[in-house]
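A single chain, nothing else alongside it, follows as structure tokens in the form predicted on its own.
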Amino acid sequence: MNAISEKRIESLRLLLQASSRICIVTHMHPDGDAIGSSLALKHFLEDCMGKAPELLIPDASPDYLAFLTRGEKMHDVSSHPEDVCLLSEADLIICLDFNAARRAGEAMEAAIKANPCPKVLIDHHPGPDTEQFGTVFSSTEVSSACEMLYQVLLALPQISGDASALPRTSATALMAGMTTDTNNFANSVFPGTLRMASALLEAGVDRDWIVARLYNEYRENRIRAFAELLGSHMTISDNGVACIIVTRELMEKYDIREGELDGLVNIPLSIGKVKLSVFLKETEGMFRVSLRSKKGVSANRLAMSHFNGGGHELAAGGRLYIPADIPDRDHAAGYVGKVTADL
């Protein structure tokens, strides 16, 4: 499927032109992809088109991405429940980096679904819900929501195939998304991602400082999380499947915040042996789960059959509940065994 066809991009340009109250909306647990192409669009509308665009967040942004939110407007509901009727306001929703209405959380897939307004939707998960969305920019042949919003924002008239036309906000968060999705281009790379990238080099975009952001201004807490978790709570199965369960006991040990163990998943997987990282943190009810894996074990299959959740099939992530799919959370390891015992 054609994503960016010269009649979408015309039926978007309209919608845009013709809306005065756009909200823009991404996922629970937002990370840098979602964030980043949220506030990509956010600047883009604003700067090249005039529009003054919502910007809503289910839950608070992790202090990480700090340099690109700092200073902006973002309402996160999860502190101001309230602001979620700005959905029933808007005469554009825009939803980025996620493929169904529920990825939103409960409160802000209602006040979509209630609106009868155009929907729009920029992704690259499986599966998009094209029935709730008018319009739809989705494709698994992209790195990440940002390098399909890199593409749609080409494609329209303000920016025609132009990198160098985009905000410098814009583009610096552009690249901030797709260089996190992409685990710093070590996974999810595509031609069309080596483009952008090179584009928006081209066009000052300075990588350097952005990597620096992400990756060299960690506190001191999660390198030492990091260490006890690799060290004492990392089982590796004999068929190659790594778990590391975090209770919230160690989260407040170390006093982590939102956010702060990303990337924890992907590092079991530089052992030769393993196929497959699953990742369990405690959350109040339940267990949030991340996996990653190698090519040859699905990573969304799992995630889908036994996680309650999706995503790509070599990472996807889901959710395991207490009591509906473990009696307490000290079966979580054992569920995860019995679960992967046959990969």
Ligand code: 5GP
The other form holds:
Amino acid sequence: MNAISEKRIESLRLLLQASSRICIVTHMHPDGDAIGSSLALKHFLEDCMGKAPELLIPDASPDYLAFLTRGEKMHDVSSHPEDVCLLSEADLIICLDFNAARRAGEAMEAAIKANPCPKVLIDHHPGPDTEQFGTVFSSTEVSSACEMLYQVLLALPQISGDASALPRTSATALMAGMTTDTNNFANSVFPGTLRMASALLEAGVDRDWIVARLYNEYRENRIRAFAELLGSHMTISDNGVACIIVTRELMEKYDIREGELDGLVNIPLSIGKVKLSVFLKETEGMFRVSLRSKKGVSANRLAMSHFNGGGHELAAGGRLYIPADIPDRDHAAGYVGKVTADL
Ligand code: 5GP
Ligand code: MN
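Same protein, the form predicted in complex with guanosine-5'-monophosphate (5GP) this time rather than the form predicted on its own?
Up next: the whole complex, starting with the chain shown before.
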């Protein structure tokens, strides 16, 4: 399926032109791609179309993205639940970096579904919800929602193929989101990904600055926590499943903040014999789950069948509920062993 058909671009163009109360929505626990794509679209709509879109996020944006979000107006629904009403008043809702409204959290899902206005989805996960979203730009053959959005923006008349016509803030946010979703070009890189990077560089985006903000400004605590977790808490089974379980006590010990352990799940995959990396982080009444796999093991299928989640073929996430899935937190390791025993 060609994600960017002329017909779909034309319908998006007409929708954008006709709408005055546009809401942009992204997923729970937003990452670089979620925030990057949302901000890139917001600035395009503001700077190139004179619109005043509202950006709604289900949870706060992590500190490591402060270089993108500083000074940006975003409605964090976790701290301002009343802002969900913006969705009810919207005449166009555009969702980014998820395939189904439930990924925006219960309150936003309900508001999205209740509003009969046109809805647009721009994403890169398998299985987009084409019933809920009338206009869908989605492909798994792109690195990120940022890349999908980049292609959409370039096809619109305001940009018409010239990346240098993008607002600088949009171009920077697109480069940042693509960079985090590819782990700085380590995975999910397609020919179009490099074309996008090249065009954005040519348009003047300061990639060195972005990469330094993303990867060279961590707090010392994060690295100390990584050291303890990798050194003392990582198990590796005979069938190549690495598992790290982070308790609330450990997070308190290192004063770990939201999003600060992102990336840890990738590290065990650098060990030759590891084919699946499982990362569990304890929160209220459940563990948040991250899965990363090597070709041949489907992180997505595992997340869907055993961890109440989903994602991409090799990178997925979900939740492990207490007591629905396991009686208490001490059973988490046993549960992971059981559901991955036949890999
Ligand atoms: P992460 O491990 O970085 O949180 O997530 C990896 C991938 O899995 C991302 O593409 C994310 O969208 C997806 N993902 C994470 N958590 C969930 C979830 O609870 N449900 C679904 N469907 N996808 C998830
Ligand atoms: Mn993404």
